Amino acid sequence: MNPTIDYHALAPEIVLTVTVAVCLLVDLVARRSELVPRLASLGVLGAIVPVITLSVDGANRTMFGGTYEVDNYALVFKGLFLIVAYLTILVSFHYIGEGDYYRGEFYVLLLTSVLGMTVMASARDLVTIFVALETITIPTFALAAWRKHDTKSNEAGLKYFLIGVISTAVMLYGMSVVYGVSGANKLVGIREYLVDTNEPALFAVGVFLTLVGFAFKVSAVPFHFWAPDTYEGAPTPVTAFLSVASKAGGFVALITIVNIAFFPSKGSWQPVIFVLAAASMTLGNLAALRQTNIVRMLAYSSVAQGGFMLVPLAVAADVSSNSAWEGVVVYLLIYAGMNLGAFAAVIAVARRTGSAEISSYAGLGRTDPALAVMMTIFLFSLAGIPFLAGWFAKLVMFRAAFDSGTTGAVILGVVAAINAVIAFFYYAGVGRQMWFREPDPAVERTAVPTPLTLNAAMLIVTVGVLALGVYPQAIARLGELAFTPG
């Protein structure tokens, strides 16, 4: 039988699709140009023009048995990785044009990874799920070492590709373990087999593994170890987007299998969840604090993230309600702006200085004030600090932790509060750089402008975070909407 085809549902990978290959080919006839990067910014804002029309719609939408399904769930996220991208091509537009890179098969690359994450969004099955995490992850090996003849970025890049390689094997093992017990490929079908079968050592070294796998993927405690590297040697733009649109890529992967597949096997995954929560936020933010380098310090803060976003996901089973993973998906999408746009500075800063030490940021409120102000927004926003987005990631988060009422959900939440204490200290030790200290001599600085683009970038996330700091209520109604059926 033919199998039936959504072609509205599919739009967006299908407009993803079509920009990838028109780049490629302008890329072949039209070499340095800015039209790639052009082209590239349009497919994407032309993809969530059909997101737009499927949420508009609201109804679920299932392709191929049930492997591949478009429902709110899937529209939340596509949205994120589609915006995320348009603003990596802003950031990116002059850092790339105007450095010893290729440019086309950048953006060619770029889009790709997206397409994996668009795809990963709707996927319902082992498979989908580990094709869709492939096409994320390939590209960006091959991004990570863009910087042609700098041994950082090679490095960058084949840790990134061995440590990649190592858990997309252990990731699969885990896989084939829970098909080969559970007979399933199917989420739906593995979580029959659990309510209706009782679970087998087995099924939980499957689960166990698979955790594991994607633990590397979302840089955990301890499988964390190619981050700090990874982001220091990569080109910044691309830093930035591993950090945020690959990241959420592995999340939603994450959330995708627990949620759907494994949730009836509470005692596999929630342990495993709970230790890697604790270790990435307590690692992460000690690790912070001892860096000099503003790219590994927010290399080892995106980890310590990580374990805030890994907190309503451990203590999913013992909430009643959706609000655990309503908690998840909230903080991601809050998380993805406010640390896009902390990476969108330190490029424009590095564009002045030349460096990305920590030093070289005194005095930039009196050098740059809007610059200063646009960080020093970002840096605290992931600190927490109300009334800027991140105070509502951090309140929705420390709920989920203490309406679940368990003895470990109040020990993760106290483990949480005592890490957001501590990722103050580093975050506010920037903005003490920026706005009272005197600039050092040492560091030259230069009057070079800050690219439209790059201005452009920084403006909208900031818009942004303030907007969800005092309205919070829009974001909420995101992650109420990821988890209504439609």
Second form
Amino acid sequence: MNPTIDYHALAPEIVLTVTVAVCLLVDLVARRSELVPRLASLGVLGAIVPVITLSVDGANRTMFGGTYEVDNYALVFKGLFLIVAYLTILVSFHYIGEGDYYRGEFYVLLLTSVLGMTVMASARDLVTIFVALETITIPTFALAAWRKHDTKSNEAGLKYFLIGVISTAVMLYGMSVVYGVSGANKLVGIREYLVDTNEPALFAVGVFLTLVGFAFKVSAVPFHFWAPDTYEGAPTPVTAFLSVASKAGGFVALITIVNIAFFPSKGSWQPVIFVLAAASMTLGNLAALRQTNIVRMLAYSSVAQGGFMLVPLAVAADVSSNSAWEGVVVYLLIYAGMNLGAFAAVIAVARRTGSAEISSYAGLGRTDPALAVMMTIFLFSLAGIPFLAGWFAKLVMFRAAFDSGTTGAVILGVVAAINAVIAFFYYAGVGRQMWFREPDPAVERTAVPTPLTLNAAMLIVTVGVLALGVYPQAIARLGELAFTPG
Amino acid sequence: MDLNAFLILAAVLFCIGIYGVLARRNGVLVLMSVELMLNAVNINLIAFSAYVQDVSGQVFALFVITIAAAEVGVGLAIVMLIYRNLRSPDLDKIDQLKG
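Moving from the form predicted on its own, what structure would you give for the form predicted together with the partner chain?
Full assembly next; the chain just shown is listed first.
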């Protein structure tokens, strides 16, 4: 029996795979290392084309016995991952080109990781989710340790690797129990089992371990301790990629598996997500408050943002409509853009001052107003100031929490509200350094111009953040589409 | 078939693996402990697969074996890298990033 293969549905993955292979070959043959990032970005843009044609077509395409599905939900995330990949390449272009780095391999590994993400968006069984998750993470272990001679980068890679494999092992153990109890590998099969039978306590153990594994991947408290170290030690474009794309990959897996498979067994997953959400928001924000290094601050802020994203997920079982699920997706899409922008600005500043200390941002508003304006927009958007995109993300999160109306959800909403206020302080702290402090004469500045690619990436994100802040219906529509059967 | 015997074996192996990951200081031994954890998963998967008469568990185990190999390959490369820079596989010496 031969499986029927729908090449149109698989086109984004095929284009990416071919690009990876071509990049590897070109890097081997051609001396001009600039060619590889150009080819890589072309490949990513090429992979967006079938995503668009597929979404215009609109039909659900199911393959391989229901284990691989290309529906609206998958397409929304594929689009997000490819756009983030393109922006990451823009941000990396000069950073990787100028340092003591292997240039060609960097983009090969980056695109391999993106390939894993596009597969993840379509994965509908435990095996495919596992394989996609590993395709996302294994290349990023090497990327985090990319500065071979820098022991900090080595440490970042090692910590990320160890946490990565341990969390995978825990997740797999959980998945094996889930499989054993339900007897099903496909997520739909697990759901059918849960609807038909009263699941034993062992199933809850499996769900718990699976969720713990994912919590490591999305760096939710108390499984977040690796994130600040890895983010600080890794090359900054890699950090941007990890905190946005690979985190989103973990979230997509989490949403898929909870929404499709575990959903009927509310008691086994809801308390876990609830605790993760509350702990991530609170501890992430409190730790971010006392950071002096901006990368570490953004690392803890991304832990806290992960907590905000988990809030709609924690209440999803109590909301009758899809609005909670849409909330997670909308928050994820907006977070990806604004966080990537913030890291791009960090790279641009570090090119001038060679420092990632927050004190080196003093007087940036005077020395480089354009950069300071963009950085302010990203940070205020992360803080959720009205009429920037991040505001709408917070709004849908709160709406989900208060719509459901259960006591737990309201408590979670209140915790989130307090945290949104705390978060404002450290985001605004950087803003104060930029606009109300004199430039520190001790910090050496070089007048290197910001490269075009980096500026382009920041401009694209700025326009996106401003446009979605004024016209959030566009992103809300995407969230709606994701959960509308085609 | 006595499913419990397999499950207990897997659980014990998994716990030994976790203990090794937490207690061992040598990078290579930590990697071996991770292998123990992953193989505990394989025993679980295959036992369940035989028990529920469904082949997909065995397919899952094959994927786990393959990917574990890739994972340990990258891990060994990183441990090698650190050994070159620090002349030691001792993980306690890697403590520059804190806070």
